[in-house]
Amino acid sequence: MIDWAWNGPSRVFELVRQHGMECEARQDGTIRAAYTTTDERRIMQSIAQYVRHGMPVELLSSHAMQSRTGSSRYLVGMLDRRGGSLNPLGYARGLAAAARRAGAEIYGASRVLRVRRDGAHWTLTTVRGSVDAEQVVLGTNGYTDEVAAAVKNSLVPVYSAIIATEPLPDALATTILPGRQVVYELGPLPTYFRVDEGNRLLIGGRSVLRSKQGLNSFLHLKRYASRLWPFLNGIEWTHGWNGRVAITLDHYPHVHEPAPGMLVGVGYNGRGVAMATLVGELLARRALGAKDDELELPISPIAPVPLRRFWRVGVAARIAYGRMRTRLSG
């Protein structure tokens, strides 16, 4: 499992490679960053289980991060190389155009509005029409409503947001990221960064829990970067957006199984566009007839979080306690 998960990175880029697919990838890395004793402490204790393991990572000095990351708040940082960036778009666009060639058809704007076993199959009812299937796989995870209500139940789901500058001077990208790493910290509330193919700054983080559009939904973000990158006073920022992620209380991925021929995968943690991917294909092994002991996630029962009814208040207040933390961390 461990090996199978820390190396999703290199299965999407390879995904990538062999359709051929459009989606700025870039497989330079990614660096994991630490601005306070405590997660020096955690980043150094990972580093030692990932060498174990004989993963490719490295320490990066607190000297180290300020020359590829453009700030001197970090004490140190690690390195695996395995990581990277994408347009997740165009990569949404490149796995389904993969699979119409291979002989998919995909129906947009067809919501499902009720799923039911009907006999030897399932039976979904959409906004459009109906389709009947002898397997259904559901993967709608920080999107999942009340047609699968135990799935829903059993998922935290949380906004995450991101911010954009206008294309910045070549002198300026390089500054902040001279080797177009993604960033991300750690902390009390996550925060990551990485500079795209048109020199654009994107930064994100933990945002107002419902949908929003506009930079001025997430100021937070901006004032953030000022305090990373004094020197971008003046950039002009030009987009903003968000969009759910789904958390569980375990933090892993989820796979579960709840009837024959329902299979389903969500809890990417923040972590979707590898992970999912990976769990698709897990998915797929097992619909076409993988056992147990053939795949790298258990098949897990479905258990509803405790209290699951009040996470808007406690996710508001985890995102308060840890805004704070962040102010009073210097």
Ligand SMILES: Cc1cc2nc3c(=O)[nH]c(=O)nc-3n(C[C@H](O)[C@H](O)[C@H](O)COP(=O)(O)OP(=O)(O)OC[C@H]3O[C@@H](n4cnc5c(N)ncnc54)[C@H](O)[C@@H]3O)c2cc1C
Second form
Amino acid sequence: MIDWAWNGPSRVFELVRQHGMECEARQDGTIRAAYTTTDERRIMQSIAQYVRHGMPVELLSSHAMQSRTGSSRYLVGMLDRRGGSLNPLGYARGLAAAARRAGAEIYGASRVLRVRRDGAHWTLTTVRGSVDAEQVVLGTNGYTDEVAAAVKNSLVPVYSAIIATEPLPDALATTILPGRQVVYELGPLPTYFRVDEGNRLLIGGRSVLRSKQGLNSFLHLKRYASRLWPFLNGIEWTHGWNGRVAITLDHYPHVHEPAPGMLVGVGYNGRGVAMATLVGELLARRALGAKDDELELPISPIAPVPLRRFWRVGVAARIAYGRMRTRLSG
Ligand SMILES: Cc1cc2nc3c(=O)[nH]c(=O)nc-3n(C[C@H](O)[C@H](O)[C@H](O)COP(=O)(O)OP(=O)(O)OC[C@H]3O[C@@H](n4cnc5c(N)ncnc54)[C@H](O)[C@@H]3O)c2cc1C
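Would you mind generating the form predicted in complex with the ligand now that we have the form predicted on its own?
Following is the full complex, with the preceding chain placed first.
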């Protein structure tokens, strides 16, 4: 399971190449970054474990972090060259085009309203018509609704947001991320950032708990960026957006099979680009008859999150607590 999960990004880049997807994919590595001594210790411990497991990870000192991120905030980092970045919309379109070429038919804007067992098959009623199927795969993650109420109640939906600058001058882009890695912080409210193909700086993290577009709802990210790179002043921030991710209590993705011919893959804890790709393949193998011991994740029962109906209060409290700790961290 560990090797499968950590090699997920390589599988994504392989699919991108195999199907000629246009999604700005770059396997330049990811950097896990620590700015507190507690997280510094966590990174050192992780590196020791990963190295024992034969994984190609590297420790970056505070000096190396400064030259790789243009920021003096970080005490240490862990570089993993297997990671990377892509444009997720381009990837979704690339996957859809590959599926179509393989004979799939895709119907967008067809929200499923009801799923019913009808003798030997399932009937899915959508806003525009209905579909009969021998097998159903549910992959609605943070957007799972009442159609699958038990699955919905097994997840905590959380919003994550990103803002982006205008294209940066080359000198600035190469000061911030000369190696074009993706940086993600450890910490109470993890922030992540990268520079894209158009030289835009993208920085993401916590969000208001509802769907929002535009910059005004995410000014905290802009403020944090000024703290990381005071020399960014004068650069325009042009875009902001958010979306739902699904958190699980054990922080693992969940695979369920609530009835014969019904498969569920959810709960990527904000890391679904590679993990959902892997789980998609796992579910496809299961649909074709793979046995339990041929799967990298166990098929588990659907377990409700206790007191889930209070998730907004719980997530807001967690954010407030994290914000206070971030402020105290200097
Ligand atoms: C701002 C932001 C930044 C992120 N950054 C990263 C990152 O750096 N790395 C990473 O790995 N992941 C990241 N993620 C998480 C990643 O986007 C998700 O984990 C991933 O999209 C999950 O894919 P999915 O296909 O399982 O679900 P989703 O992409 O959430 O798709 C679920 C789909 O189900 C549909 N749906 C829901 N109910 C119904 C219904 N009744 N009928 C029909 N359709 C329905 C929804 O419309 C939606 O299209 C980020 C997410 C956000 C929001």
